[in-house]
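Just one chain follows, in the form predicted alone, and it is written as structure tokens.
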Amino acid sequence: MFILGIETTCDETGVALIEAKDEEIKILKNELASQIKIHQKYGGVVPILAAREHQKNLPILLKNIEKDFDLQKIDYLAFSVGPGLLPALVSGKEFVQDLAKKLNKKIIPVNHLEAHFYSVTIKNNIGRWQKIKKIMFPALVLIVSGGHTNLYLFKNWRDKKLLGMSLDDAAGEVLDKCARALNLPYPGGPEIEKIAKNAKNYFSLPKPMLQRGYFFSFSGLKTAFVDLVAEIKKFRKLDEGVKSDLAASLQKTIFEILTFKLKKAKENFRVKSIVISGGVSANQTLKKIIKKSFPREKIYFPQRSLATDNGVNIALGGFFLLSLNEKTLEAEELNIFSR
């Protein structure tokens, strides 16, 4: 079975082709177009510009796949229907609908967040068959990215419960926004991680809603951080050493909040594993903290190249949904959702 996965929820345009049989996957193509340079001067993603870039990139990426593969052999199209930026999703939806009609194929609607969960089950190995990794259920699943911080309890692949989510800014979003206060380029998360390695001191920062169940709130932390930077600038130069200390303090605080909520959930639910996925899961400091906090637990992280948005995760999600007998759609039945 051949599945074409298409991703346009934010600022990464992804088109990937996989072949699947039984419990094995082969990634045939993984095409990705980054928009970082487009949005860098704005310090964040501009939805309308993201949509425009998707419209430009999707035909190009598809042609790259078509060079070596007859698109008529595709069995299904898998598309990330949300959550995401509405203009970006509209661009992807229109492209997928046209392609589905042209090829006379059905569409598998894939939840973007669940696709991040699926990403921990494979490696980004092009052209080689690989067995899908088994997940030990029940599992706590933390999706932490620039747009979302969601904690789930998965009893199995089908039966899931949302335990909590961020009520305002997501963890990755705060890393990006606070990086601006330090005059670091977008995307700020990786820059924060890079300079935090040189830290020698830590600043105390608040941990909002720490005792409020499994819900998260990071906007207060963001405000406190920006105010702290402004206060420091009044009395001294914001040199590289201070920037490193601030970056490390921010990371430490966010990751301690995530870990605290995970520990609380583990105490209340009998789980056999923990899954950390989404773009922030690529952060090596977060990985070390999680592994140290749960030394006896089975922990799953995605491969770094599959942690961020891409078409492989969506194609893989399509395969999982087909195996669960989920409904496929005709082109005109396709809907998207931003939240």
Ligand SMILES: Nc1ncnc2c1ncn2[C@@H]1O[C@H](COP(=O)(O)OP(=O)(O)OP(=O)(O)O)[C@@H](O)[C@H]1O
The other form holds:
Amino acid sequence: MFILGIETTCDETGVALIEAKDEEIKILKNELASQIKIHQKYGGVVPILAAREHQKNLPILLKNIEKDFDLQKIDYLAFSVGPGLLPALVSGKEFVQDLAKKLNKKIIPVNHLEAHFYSVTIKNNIGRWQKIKKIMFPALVLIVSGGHTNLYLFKNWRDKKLLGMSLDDAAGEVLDKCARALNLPYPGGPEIEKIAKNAKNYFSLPKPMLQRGYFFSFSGLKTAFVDLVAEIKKFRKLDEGVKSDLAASLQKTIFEILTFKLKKAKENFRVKSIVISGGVSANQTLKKIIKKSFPREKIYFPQRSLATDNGVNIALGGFFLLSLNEKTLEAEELNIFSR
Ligand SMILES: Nc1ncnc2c1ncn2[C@@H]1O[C@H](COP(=O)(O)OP(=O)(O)OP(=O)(O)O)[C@@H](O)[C@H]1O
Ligand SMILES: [Mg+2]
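Please supply the coordinates for the form predicted in complex with the ligand, as a counterpart to the form predicted alone shown previously.
Below, the chain from earlier opens the complete complex, with every other chain and molecule after it.
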């Protein structure tokens, strides 16, 4: 069967086509239009600009797919219904509804965060059949991205429980905002990762809410970091050396908080695996810390190019949901939800 996946929750416009059967999939097309350049000027995503860009990009990406594929052959449209930025989702929703009506196809509503989880089961290989990786359940699942830091316990694909989440900023958001304090461009996570490699010294930073169950709080850490940068600037120039040290200290502190909570959950729940996904999971230092902290556990990370938002994750999510006999929707039944 053929599924077209559409992603518009934030600042990446994604349209992907997959073919799927039994426990195998083939990615036929993975079209992605990043809006990073547009939002960089503002140091973060501007929702209304994101919406306008999705409107502009979606027909172009679909054309690229249509060049080599008869859209009538599509069986279902999978759409990332949220959580996301409302104006961005509205653009996607209108496009998907029109397309569903035009092609007379049904829509599979896919939760964007669950799609981050599904992404760890495949590789971003175009044009080749691949077996979908089996997850060892029960699994602890940490979605760590620009909008979320959510820790779940999944007993199986259907039965999930949210153990905790960030009560303020998400981990990725803190990396983005603190990167700004270092005059690094948006998105900050990859920039912080890059310069952190040259660090020689570490600054001590607070780890808020470490003892409060599985909940996270990062805004205190963000403020402490911004204050520290301001304090340093009073006495010396913010040169490359000190910027590297600050970046490394920040990501190390965030990753230690994530690891601490995961360890606690691991002690309290009998799980067979740990899953880390979402944009921040692209970070190699995070990967190293997690692997070192759980040497005997089965750990799943997404391939770097599938860690951030894309249409493949959504199409794959559509296939998972169909396999679970979840409901598909007519165009006018489609609903979206914000962060
Ligand atoms: N290599 C990296 N290291 C650290 N952070 C990274 C890296 N690559 C991307 N990120 C961060 O990931 C975030 C983007 O991830 P993603 O696209 O999953 O988030 P989102 O879609 O905006 O949020 P959500 O999935 O919660 O709706 C940004 O905050 C970005 O800085
Ligand atoms: Mg995302």
